[in-house]
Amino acid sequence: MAVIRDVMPAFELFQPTSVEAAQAVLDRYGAGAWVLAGGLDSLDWLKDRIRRPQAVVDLGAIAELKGIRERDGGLEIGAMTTLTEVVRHPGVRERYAILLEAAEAAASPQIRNQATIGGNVSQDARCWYYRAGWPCYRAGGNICYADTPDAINREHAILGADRCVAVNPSDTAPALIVLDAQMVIRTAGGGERVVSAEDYFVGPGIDITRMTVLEPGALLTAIRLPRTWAGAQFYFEKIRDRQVWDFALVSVASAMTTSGSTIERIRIAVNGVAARPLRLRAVEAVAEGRPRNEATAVVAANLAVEGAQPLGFNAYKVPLMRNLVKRAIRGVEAAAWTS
């Protein structure tokens, strides 16, 4: 087991005005450099020395990468938005509001007045193993701590392991694949590239190293909200161990649009069960033109767990996901949550 230090490595800090800037020092460390946002994750890695970057960039001073933004008839916003912001703005309220729940989920009130969208989204791994230096995959090794017999993973993956069974941490990253989201991300040597919020998102198949699209030298600037899904019918549950601030054990965010009671349309994803937020593209095919009932939604969350593969410690993750997608189809009044 890793050493607590609690003591901060030695780096340079940067601290731009620009995304111009900021590009500069991250093209100029490669690797090196260590983005930090809204500083809740980066500093639980530097304390504990697991990390040790040349550079930190901070981009608190780069007002560009903040606020609100009405776009196309959508919202832009950007990643230096803090989740209060998020919580608070009229425009998320009224036309995204699955977006705020999610968002109000993810911390504290005082946690979410620091905490950005952009470091929600990018945040690593919470794998205990993985955070406390041992060196299993993910960190460069060649085993995984987690899935071995004697391994403590009541919060880990049932779909989706490859060598890591670690899961991703975010509570908005769900909310922004129903909707639609796009990523504006700035690349290195000053490029742009804009990817679907389901892109974003990397499992251990594409690169065990990372959780996102995010390469060294890149950067996450906005988030964009197109207005496809505006004002749709929404539903966001988060489970955790305490109804105070906690990362999630499953969580489900799901978009839908309706005629009469004949679901039209759907976007339904789950986190808390992967190592990367999943849309459940084969639930919102069966799901589609079905009336929006109990066995519409018992067939879809029967589909939903196909292939779980629970690990020691974490089979009642299966039974949890199936209930929270009846919920999201059908709507926790049609039917009793305990079903």
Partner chain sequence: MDILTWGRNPWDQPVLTHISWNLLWAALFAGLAFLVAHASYMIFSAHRKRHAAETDAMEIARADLPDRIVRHSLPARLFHWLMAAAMFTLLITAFLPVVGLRFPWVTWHWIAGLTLTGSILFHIIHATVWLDFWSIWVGPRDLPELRAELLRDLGHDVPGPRPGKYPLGNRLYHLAIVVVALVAVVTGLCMMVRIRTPFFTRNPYLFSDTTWGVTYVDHGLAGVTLVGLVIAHVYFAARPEKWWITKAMILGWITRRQYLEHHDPDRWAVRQLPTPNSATPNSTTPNSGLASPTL
The other form holds:
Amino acid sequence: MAVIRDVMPAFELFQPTSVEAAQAVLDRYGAGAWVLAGGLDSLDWLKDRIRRPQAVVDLGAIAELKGIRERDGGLEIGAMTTLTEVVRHPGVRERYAILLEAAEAAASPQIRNQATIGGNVSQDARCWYYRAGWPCYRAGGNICYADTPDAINREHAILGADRCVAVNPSDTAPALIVLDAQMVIRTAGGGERVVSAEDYFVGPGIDITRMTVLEPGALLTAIRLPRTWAGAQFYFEKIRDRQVWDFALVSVASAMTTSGSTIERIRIAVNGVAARPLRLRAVEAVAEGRPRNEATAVVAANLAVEGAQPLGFNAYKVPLMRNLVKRAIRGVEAAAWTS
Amino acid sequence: MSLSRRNFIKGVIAGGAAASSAAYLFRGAGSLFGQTSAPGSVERLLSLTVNGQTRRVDVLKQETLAMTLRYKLGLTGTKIGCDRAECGACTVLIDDVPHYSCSVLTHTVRGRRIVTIEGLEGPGGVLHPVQQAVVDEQGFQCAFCLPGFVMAAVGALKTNPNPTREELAHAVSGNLCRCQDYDKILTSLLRGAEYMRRTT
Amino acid sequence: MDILTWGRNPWDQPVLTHISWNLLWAALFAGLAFLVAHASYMIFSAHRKRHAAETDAMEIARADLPDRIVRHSLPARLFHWLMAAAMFTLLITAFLPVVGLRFPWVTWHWIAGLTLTGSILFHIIHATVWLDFWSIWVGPRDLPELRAELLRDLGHDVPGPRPGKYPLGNRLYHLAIVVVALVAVVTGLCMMVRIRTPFFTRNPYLFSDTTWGVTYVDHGLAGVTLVGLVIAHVYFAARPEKWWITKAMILGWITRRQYLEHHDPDRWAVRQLPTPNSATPNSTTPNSGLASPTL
Ligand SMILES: Cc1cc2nc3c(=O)[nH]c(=O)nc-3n(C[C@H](O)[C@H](O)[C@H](O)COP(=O)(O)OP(=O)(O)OC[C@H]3O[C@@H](n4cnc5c(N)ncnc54)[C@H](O)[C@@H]3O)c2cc1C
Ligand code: HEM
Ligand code: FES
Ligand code: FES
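Alongside the form predicted alone that was just displayed, please also present the structure of the form predicted together with the partner chain.
The complete assembly is shown below, putting the previous chain first.
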């Protein structure tokens, strides 16, 4: 899509000051409404004229969605808290440093100053065929342009593809899964629903046109970090082409507790390999109770990529993911890169 | 405020730029002069605090801050490179924090303090230390990216006045230079940090 | 109400993508409305049935017939139920996600689709080789029967022809199902080229965008039509006065009385088999005294 540099097509702009008022507008405009957080995903769609909402609902004036609070010995992060605020928060730094690393790895400084954590986990796929406005499955059509014999699909999925091969672009997502974060949702009916970060994301098999469980009219209000993994040993690594702006080719996040050299508990998730961030439960199961060494890391890493189905240009993601899982489990110094 | 010759010329140029580009840029924007309002939606007329001045502007709901600054307020020092949050040319400070003004709806910054490259200079046209450093070091080639880099650096120096070269590089990593002049840009920005520490 | 959904392909041409899921609700509504309409008609109408005395007389006249008459052979019944299972799986996997119950449906869908395709192939061969192939079809020669049935439905006592093995309604239904299911199967098989299966390399560019659009729309149209048809089918199978037909699809046979009451023995002639021990009216062993009609 050619970049258009004039003003977007007209829409109504609402700046409600409460979640209820925001949902009333969403209800009034139905499919014609668009939720705006930091706008760094939203505005691309609107500028490119691919989405043409009648009404945009800016959540920026809703005070209850902002800021980081202590809650039940953990933290509650308002959905409209910016990534920079997350990075700078002392509680995050002390107990949930992996979220800091992940948020700091996203996009660029100016984007982090404005992008919200709620928007980061709710952002749409970056598959460029989809973003160009082509009628692919995700856009409601009946084809995946990225999974054709001559498609350019270097950034696409190696796991869990079901017709659509787009990947989830969020850097905070795998970190939140590892921390067992709880996503607080206000449903369109006004009720509160809490789902774990792992279940917040959906793959194309379940819903090919959405990235999350958010139904139209629902809002993510907060993300709760429970005590469970506070202060654990964390590992986060994001591999990308340029160190700024670029989305993860593959990223890995893990939290573990050890006793002596034995892995007691571990949680590990990857992103950039499937349409949703993947928690690697099988890897967790084999690693738990084993010594934290090269042998365990190799077994776990091989298990992690089992069933991978690379496309024309993304086979490199298989060894990349394997190595990242290995490094997450073994630690950086000792884990040898293999291909 | 005494109207200096320089400011007067600037005003005339800016006014001309605003008038001539508006018709072109806002043509696809629907009924520019007749945009109706749904009940409960924002008022088009708003007050913006830009470079210490309160300016009344008529802003389309879908207008970005970069557009308002350049084509409504005549502040063309803020550049638009990509219009997609991918280059940094449009960087301005909002409440002292660097933002891409191409990716901010003007209506979302009502009541906040906006500073553009034009707002850096002190009374009597004294350059900001970072600007002065850029002049002294001749940090840029074509300098299209300059305003963005300077604003990003000025913003970063507010939270970290004494950055290492690496820290400052990280702070301005959201700005691209088409002339690939990064090394000299960093040197001049670091010099700017030094000037700032000296002046305070 | 939208009936079809459109998109613009990379060459900015309008292309069909799917049917609108409004049609699913329309089909559900149509199926249920038909059900309600028919049920109320059956309750309030003067539907003419053969008098019991008439059937009594025929039974005496044809006492030579065994008391159980084979209607569906075991393979035929197995096919029917296998096909029904496949059909229900297809409907459920296709439409539950549409109405909001989401799960990874595509793999189950195409597996059921292949099962359906296989059982249909089997059925065609079986019916051609072993059954009276033409007994299920409708043609101009059925017009008198149609007229008689309609008149009976309107409460008239008419002599007109009685059906052979399959009542006219059954045959009309079969025709509709053949057309619609074949559309679903043929389009569905084509659509398998778009998804990942173990059989071949996907090739989404096998057809042009336009052809694919039409394929998806036809598949969808056939799908929602089947919703209506299946509702009607299940409804009739469950109706008390049709229950004997349903039972025959389970057990395989009908009684002599049912045979005589509902069929024209000339159009569905029962081939008399030599039965070693003549059946007693209360016989409980299903296989004793069975007569095999020409199937
Ligand atoms: C050039 C560029 C590079 C980037 N690189 C990266 C990267 O490397 N890693 C990364 O993780 N991200 C990256 N991003 C994305 C960016 O980090 C944003 O965080 C993210 O896309 C959206 O956050 P936002 O607050 O701007 O939300 P918006 O763009 O306003 O919203 C995003 C989506 O979520 C919905 N939404 C937002 N908030 C809520 C809510 N509370 N409830 C319900 N729905 C909501 C919106 O309707 C919209 O559909 C990049 C973006 C750009 C433009
Ligand atoms: C007979 C009952 C059937 C019904 C009711 C049915 C219904 C549907 C529906 C509603 C869809 C979604 C179509 C769309 O997205 O526009 C679909 C998709 C599909 N069907 Fe069927 N179908 C049937 C039979 C079959 C058969 C026999 C096959 C294959 C052998 C098949 C293979 C497929 C495939 C592969 C898709 C997925 C295509 C895609 O999403 O790209 N279907 N079906
Ligand atoms: S113009 Fe705003 S970042 Fe490029
Ligand atoms: S100096 Fe030319 S773009 Fe940076």
